[in-house]
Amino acid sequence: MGAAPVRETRLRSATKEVVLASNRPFCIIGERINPTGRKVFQAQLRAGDYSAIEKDVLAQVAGGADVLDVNMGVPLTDEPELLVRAIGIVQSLTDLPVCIDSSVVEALEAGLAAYKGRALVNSCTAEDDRLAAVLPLVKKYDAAIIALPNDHDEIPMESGKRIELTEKIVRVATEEYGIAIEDIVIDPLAMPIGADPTVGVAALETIRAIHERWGLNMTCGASNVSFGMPGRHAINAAWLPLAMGVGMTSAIMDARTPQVVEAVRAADLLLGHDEWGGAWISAFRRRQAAEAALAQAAEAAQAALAT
């Protein structure tokens, strides 16, 4: 069997296109616009204060995000309305494409209808009822979809079961709903290494198998791997280049973590996805300039105090 073809998943805002592909630079999907576990942010959103969205957008853009994940899952709110408002705010601040993230089908549809561009939908499992609820929206609004190979029974720990469920997702999406295979992005289920020392290898085996068989683009919640462990940034910075080496093409991650972002961009360079190191050298020079500006400002402040 020959190598699977390169699949290009194209996401767009009103003015900018981002392409996920195994021969392209890794796509960083900024995860921060998400109130899960952030009680202050949830309270602000309930009170109609959206200032934190603006701060999170600007910080992730500055950190190097290529796409922004937008989740508005706040208990005791109208999630469809909140998601539409958040997408509007994001699109007023940046031209990066958006990943619309919700477990509520009504919110997904509201967000897709409001979004100006071609979105990525996060997410869908291999469960029959979930596929039947989400895939028609993906087709209707010409979006791409993140799909996870787990079903009603369990989150499968073995790579083989995940491959079986990926096969089901591909078959149902392409044959029953007419979704292009290029628009299916698989989350291979990166689990916390602190809970089970075998999960890292299982995820890497899954990524390699999916890449070799279908050439599908893949993503994961990068911080899942290090959950519950100390030194999480170091673990994430090691995990993503390993995953990239076997076919991972994007990750939902915090773009405000330079250690992890730099590891990804270094892996792009080493994997031949940054021609002549142009992006790496440009980023290095920007950091140098920023550090020099900070040092100059500090010197000026000290001189002012001395007078």
Second form
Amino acid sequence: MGAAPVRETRLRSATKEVVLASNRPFCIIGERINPTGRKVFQAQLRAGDYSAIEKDVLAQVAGGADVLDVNMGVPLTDEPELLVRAIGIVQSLTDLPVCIDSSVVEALEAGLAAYKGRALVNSCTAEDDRLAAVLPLVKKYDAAIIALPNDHDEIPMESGKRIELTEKIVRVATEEYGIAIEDIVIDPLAMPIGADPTVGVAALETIRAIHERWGLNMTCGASNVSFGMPGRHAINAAWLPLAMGVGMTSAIMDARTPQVVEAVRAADLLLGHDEWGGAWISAFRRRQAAEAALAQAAEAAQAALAT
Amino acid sequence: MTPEEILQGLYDRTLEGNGPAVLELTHEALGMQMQPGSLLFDALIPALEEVGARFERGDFFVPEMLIAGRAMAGSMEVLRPLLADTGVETIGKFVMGTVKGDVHDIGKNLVNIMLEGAGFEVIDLGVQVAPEKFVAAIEEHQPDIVGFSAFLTTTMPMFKANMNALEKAGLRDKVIVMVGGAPVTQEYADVVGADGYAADASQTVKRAKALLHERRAKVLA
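Since we've got the form predicted alone here, give me the form predicted together with the partner chain too.
In what comes next, the whole complex appears, and the chain from above leads the way.
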């Protein structure tokens, strides 16, 4: 079978475009703008204090995120309203495109309506009712969609079943809802390696098959694979380049972990997606300059103390 | 080997997650006419308690917990019928399931391992368990505790739906309800009217035992 064409998923803010494609640098979707499991952040949001959002956005941008995932799933609150507010704040702070993350359809719709640009929607499963609820919104607001090849019964462990469900997603999205195939981003479901030693290879097989058959862009939660293990950053930093080698084009990850970000950018270079190492060398110079500035400041402070 | 050496071996090999060795020692012990209850209470349960303690301290990791649980389960398959024959009772019965709309089960399975490791009989209903299925299982098995697991903020509301179904079936006072899962908090557990919440597998065991103790004390009083 001949290789599938390169598919370009175009995401935009009001002023900036980011493109996901298998011949381009990996797309880092910064994930921290999410209160799940963060008690203090949740309490702040309930009290109308949004200051943590600003801190998280700036940290993800500084860490090298290309897109920002925004999730406002705080139990017992008005999620649509919260999400609209958060998107407004994010768009006032950065020109990076946004990935609107919710499993509440009303929140997705409110978020899409408020967003300026072309968003990525996170996410939709292959279940009939979820496809029917989410895909019309993706079409209406001209967005792209992250879709997971799991259905009502289970998260399938075999690659074959995931390919089958990817086929269903592609068919339903393109034929029934008129969504361009370029705007479908598959999450191939990388599961924790600590709970089952076979899931790494199964996920890599799935990624390769989806890449070869459709050329679809793919993303994943980068830290899923290392759940329950020590040394998680090192595992994530090994996982993403392996996945990139077989067609993964993006990940939802914490851009504040330099170990993982650098692994991804080195893999970009090695896969030929960073021609002549331009981005790699610039990043090195930026770090060098920052270190020099820091050393100079320390020296100046010491001199001031001595006098 | 002396009985003491067998018990020590069972404890050590279970802690290491060496399933074949645990099974072999189990057969050897039974061949020596050791009591099944002694193997369970003097070796297997203490081993899994140690697994839980190490996990809580961050000295043990998920794969180690899983293989220790699997090693114990292999031995329990041999012991369970014998325990029933000799009238050894489990410390309690636990019906467990991931709520409707949710297919996540890794966390739930870890909790099951630790509950079984503590001597509970666990009836696992799997994932996507509808309220009426919980009701039917509670009627059939008459557990001491039922556990609802949810991994998504969107499936957490099923806790309330399950509670309503228990109320309607007249079962609410007959069973202790525990809830858990990544996005779940004590506050949320209180809002839905659950009896208990725990943040991880080994805390679930502690909380379950404490709730059971409270309930039994109340019944006796």
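Residue numbers count along the first chain shown, from 1. These numbers were taken from a predicted model, which means no experiment stands behind them. The term rigid core refers to the maximal set of C-alpha atoms that superpose within 1.5 Å between the two forms.
Core-superposed comparison between these two forms: the C-alpha position of residue 14 differs by less than 2 Å.
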